[in-house]
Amino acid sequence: MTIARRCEKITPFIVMDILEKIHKMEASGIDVVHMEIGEPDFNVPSCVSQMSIEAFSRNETCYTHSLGDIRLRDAISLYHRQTYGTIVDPGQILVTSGTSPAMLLLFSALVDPGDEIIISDPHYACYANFINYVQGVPVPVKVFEDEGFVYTPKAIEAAITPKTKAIFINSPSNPTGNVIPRDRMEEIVAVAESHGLYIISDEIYHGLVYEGQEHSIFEFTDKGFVLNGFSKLFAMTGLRLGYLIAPPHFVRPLQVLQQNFFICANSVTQLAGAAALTGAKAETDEMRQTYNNRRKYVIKRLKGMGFGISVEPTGAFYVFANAKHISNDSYSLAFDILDKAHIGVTPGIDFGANGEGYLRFSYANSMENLTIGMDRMETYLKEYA
């Protein structure tokens, strides 16, 4: 039997291969420190748990509007007004079962075969796969460590062709943890508008910024799309809730795709999301402070071991560390560290060719475990590297 050709360009997500190997090691009794996966180690906020119970008790378990429960869309609209000072009509919001389905719907509605989407290199591993799946063309633009892994307008300009449809940004970024400054956002928007391009802004790590300020793309343009969700800031990974904000003329096509592919997002989870937006601030503030303490600790330890971190990351929960002094084969290095030091890390090659030679360390783990992990890494460098 022949596999559909659209699947041929979909590459494995290496971090999941690492995680699955870790699970086998743990099943055999080996203790592994997880610094590979980007998943919060906190419980969901108490208001999320409480609302989930209340929603079930009220039997709110039926299909919702395909765009999403209006109570959640109103809460998202209010959150954007209070956080960014932007006006987002609830009618522009499509609620999805996680941010990944939102991305699939977006590219399905936006991209015709052969259309090009500019993405940074390195980038979140799945971006290129989504674009390839709808027969678009991901166009990687290299971003560099000494510039904080942030696009330059000149590099974007050089990548634009008549087939370019949009520029994709992610701030704070996965895998680097770096934040695009306001003035650079304005410059990127100016480039996009001068060429009549859309901007797609993945804002899933908003709320997890420790120095400076993140900015939503709607602060600068109305010709954009926002991807966001509840997995990172609210530690709701398994509840699978995300959303897409789109220009008005895209809403109906996106809604039709949602109706056909997914019908609607989980009804109970949508109400839990509304509760998170309106009632979880104290708990998310505490999470943010804890992450920041871990961030400072991991950066200090990695620098002390000789890893390169030219511009310290100020968002998300990642450190993208230069390991070229150890090896230019990040894939083999990551598995060697796992085998010999029992630390899970993600190879930079998982995030694009320009990520080669780097390792991504996630600090979404307890300080106790991070300390063990950093001690093991120090020992590994002395004994094996």
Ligand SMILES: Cc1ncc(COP(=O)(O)O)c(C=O)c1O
Given for the second form:
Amino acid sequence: MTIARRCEKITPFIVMDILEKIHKMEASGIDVVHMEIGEPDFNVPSCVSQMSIEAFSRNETCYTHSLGDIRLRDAISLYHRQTYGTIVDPGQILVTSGTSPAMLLLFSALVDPGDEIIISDPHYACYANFINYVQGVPVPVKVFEDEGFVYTPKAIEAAITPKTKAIFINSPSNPTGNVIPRDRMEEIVAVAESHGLYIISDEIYHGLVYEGQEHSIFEFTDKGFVLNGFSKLFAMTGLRLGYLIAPPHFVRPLQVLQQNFFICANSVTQLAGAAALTGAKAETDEMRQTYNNRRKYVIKRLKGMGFGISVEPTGAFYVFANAKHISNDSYSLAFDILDKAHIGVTPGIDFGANGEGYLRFSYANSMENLTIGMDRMETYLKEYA
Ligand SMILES: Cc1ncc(COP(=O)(O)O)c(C=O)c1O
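Okay, that is the form predicted alone; can I get the form predicted together with the ligand now?
Let's see the whole complex now, leading with the same chain.
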């Protein structure tokens, strides 16, 4: 039996290999500090659990509209108006079981074989795999530490060809934690518009910004797609809820794909998501404050140990630290740190060739654990590096 060729180009997500090794170590009694995984360590806001229970007790457990329960789509529309001042028609919103399925549907509807999508390098590990899966071509554009890992319009221009379909942005970014400033967003939109390209904006870390301000792409153009989800800001990873906002003429094809492949997102979770958008602000504000304290602490400790952080990250919950003075093989380094210091970190190479030599530290962990992790890292560097 042969495996279908479309699977050949799909690369493993290295952080999952690290995580599996950690689970083995933990099963044998070793205590590991988790700084590898991008998963909030908070419980969901109380309105999310209350609404889930309520939705079950009301037997709201049937298939919903394939675009999503209108109560959630209305809440998303209102959230965008209140947060960014943008008008999003609920008819433009497709609710999905996480941002990941939204990405699969979007690329399926947008990309013909050979079409090129510009992505930053480094970038969230799965982007290139989604694009490859639909026979598109991910075109990495290098972004650099001393520019805060933010695209320059010049570098994007240089990567555009007649096959380019869209420019993909992710701000705040995974893995770098950096936020694209307003003027740079405007410049990127100007490049896209001058070439008739779409912009795809993954806004999943919106709401987790500690200095400055994040911007939705719809503040600047309506020739764009927004991807977002409830996994990060609302700590709802396992509940699987996300959405895609698309230009009107894309909605029907996307809906047909959703009807065939997924039918709809989870009915109970959709109502919980609507509750999160309207009733979780006090709790998410508190989470953000806690993340911010951890961010400052981890940056200070890593800098003190000699890691390079030229532009301090101001969003998401990651620090992408330059470890080239220790090793240019981030994969081996991450496993060595795990073996010897019992800290989980993600190698930069997981996020593209230009991420080589970096380590991604997630601070989605308690201050107590982060302190232990940073102390262990200091000892590791003294003993081995
Ligand atoms: C940048 C980015 N986009 C999308 C996702 C996928 O999130 P979801 O849980 O909504 O599928 C992640 C998850 O880590 C992410 O970091």
